[in-house]
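In the block that follows, a single chain appears as structure tokens, in the form predicted alone.
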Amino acid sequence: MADVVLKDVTKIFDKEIYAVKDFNIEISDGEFVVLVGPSGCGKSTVLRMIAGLEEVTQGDIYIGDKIVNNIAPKERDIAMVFQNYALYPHMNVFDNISFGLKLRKVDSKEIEKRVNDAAEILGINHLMQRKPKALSGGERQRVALGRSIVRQPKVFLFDEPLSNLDAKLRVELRTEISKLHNRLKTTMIYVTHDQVEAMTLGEKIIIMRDGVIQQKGTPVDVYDNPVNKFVAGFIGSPSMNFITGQVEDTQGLLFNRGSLSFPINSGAEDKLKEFVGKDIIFGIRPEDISISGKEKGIPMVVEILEMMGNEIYLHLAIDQNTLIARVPPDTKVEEGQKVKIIFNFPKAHYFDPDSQIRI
């Protein structure tokens, strides 16, 4: 096992396209870190540089106490699990898992022990004589995981390994990967564009955009304290509601956007005084909007009702403003109904419309 450190790492393609810029992270021995962001943000490029599949334009990558920039991938003591399983179709499961060990001329008894141990961890003992064509997608990905486990690497790298699976299988294998980390205690770096995967798997998550780190921290910290509008909107499903309006001062701060007007009483008054007379972005998460059981509240109309089973998503409208609220499944509302809504103001966020930074 090993620490992984990236210092001022930059990757430039075609002399002018920055895929990754000034990337700095320190991943502790045994830590599970997730790189997350939209397609094209540079997260897979970071993983490929760690693996040695892409050259570093600038900066240094350390695995343990050794700079690995110029070390061949096979000598970095890492194992990589890809989106596609890359199994040999003519080999059975046992041979697919053991193939790399045989190339390294590991003793046959040791190979058998490692393969059986990996198969037990992944619950695929009964599949050892099957060929890949006789396996489901989830079983194939388990075999790919087994092939990595038997190498006993210092670092596991995962490049969107679950994206080819259906929703049910993704949840199952997500749990298996978490169990795998708890059992092996090996450093793991996981890349995904799925923020649900990031939040549930990572001890630390790193959110990227356009090759630059936007924020890093625990899932709870990133969710509760986003540094900017991009992070606030990317993390969370449904995403945070945003409305641009103006801050007015009528013996206390007032947010005003057409018919949507309410006093700002979330503890952010001092920070927002300098925005009086200016535009500001108000952000509120769907779970922090509730239906009032009294006359008090902001009047809105239920445009769309999405029943999710364990909760309801309400699409609420007032003039040109639309919000999504997440409410309990027993909430008695109908499409077209007028309701009064309440914001949980202490959980609200405010963003500078120019810099997009949270105030």
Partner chain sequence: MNRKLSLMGYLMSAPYIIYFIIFSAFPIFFSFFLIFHRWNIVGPMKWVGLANFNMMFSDPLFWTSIYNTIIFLLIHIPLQVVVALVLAEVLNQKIKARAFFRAAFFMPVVVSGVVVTILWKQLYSTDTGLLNNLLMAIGFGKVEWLTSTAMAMPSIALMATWKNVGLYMILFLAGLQSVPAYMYEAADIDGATTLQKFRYITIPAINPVIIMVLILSTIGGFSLFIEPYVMTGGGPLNSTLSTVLYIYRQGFSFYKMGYAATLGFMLAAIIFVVVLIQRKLIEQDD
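Numbering follows the first chain given and starts at 1. Here, rigid core means the biggest group of C-alpha atoms that superpose within 1.5 Å across both forms. Just so it is clear, the model here is predicted, and its values are computed rather than measured. First, how it differs from the form predicted together with the partner chain.
- Comparing the rigid parts between these two forms, the hinge falls at Met80 out of the candidates Thr186, Thr45, Met80, Val191.
- When the larger part is held fixed by C-alpha superposition, the smaller rigid part is turned by 16 degrees between these two forms.
Same protein, different condition: the form predicted alone was shown, now please give the form predicted together with the partner chain.
Excluded here are partners and other molecules; the one chain stands alone.
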């Protein structure tokens, strides 16, 4: 078990591709951290640098309190689950899982025990004699997980370990990984592009974009207080609604976007004053929009109604402006119906259209 620290780490491929830029994170011993971001933002590269599979262009990586920049992967005592499983095709499942232990000269009884324990957790006991070729994608992924678990390393690195599973299995294994972390209390760094996975798993999540950290924090924190428009839009499903409009000052501030105009009353008025006469981006999450039963509210039309079972997604429109609202399943609305909506202003966000930063 160990802390993992990245100090000003930069990775440049082929002298010009900045895959990771000035990356600074401190992960304390036993923490479960999720790195999340869209495809190609450099998540795998960060993980591979920690593992030692990719050289660091600039900066330092510490595992424990040692700089590991020039230490070979096998000396770092980490285990990694690869995005593409990376199982050994000519070895059966048992040999795949136990290979690392055999190389480290672990006693064969101990190997047997650890492999069986891992297989039990992952539900792959019956597959021990099969070759990877004869496994489904999900089974392979579980074998890859098994291979890392038995090692009992200082740090676990997971590169989208659940990406190829069906929804049910994904939820199951997500829970399994959570439990595993609770039991082992080993530092785990988990990469995913799936923000739901990030929200449910992480104690701390780190949101990346184009090789740069956008925000670090607890899931609740990044959800409620996104630092910029990217984070606000990336976290949460369906995404936050964004509307660009003008701030006007007519006895109190007014957000003006033609037919979608409303007074701003969120406690942010002080900061928004300097935007009077300028553009601003208004952001509101789907669950912070509700249908008003009374005459009050902004008029919109329900264009599409998506029944999700436990909730309804309403696609609302007025002129060119569209919004998605998430309302309780018993809401009485129909497609084509004219409704009045109300924003939960304390939960609304405002972004500077130039810097994209939250005001």
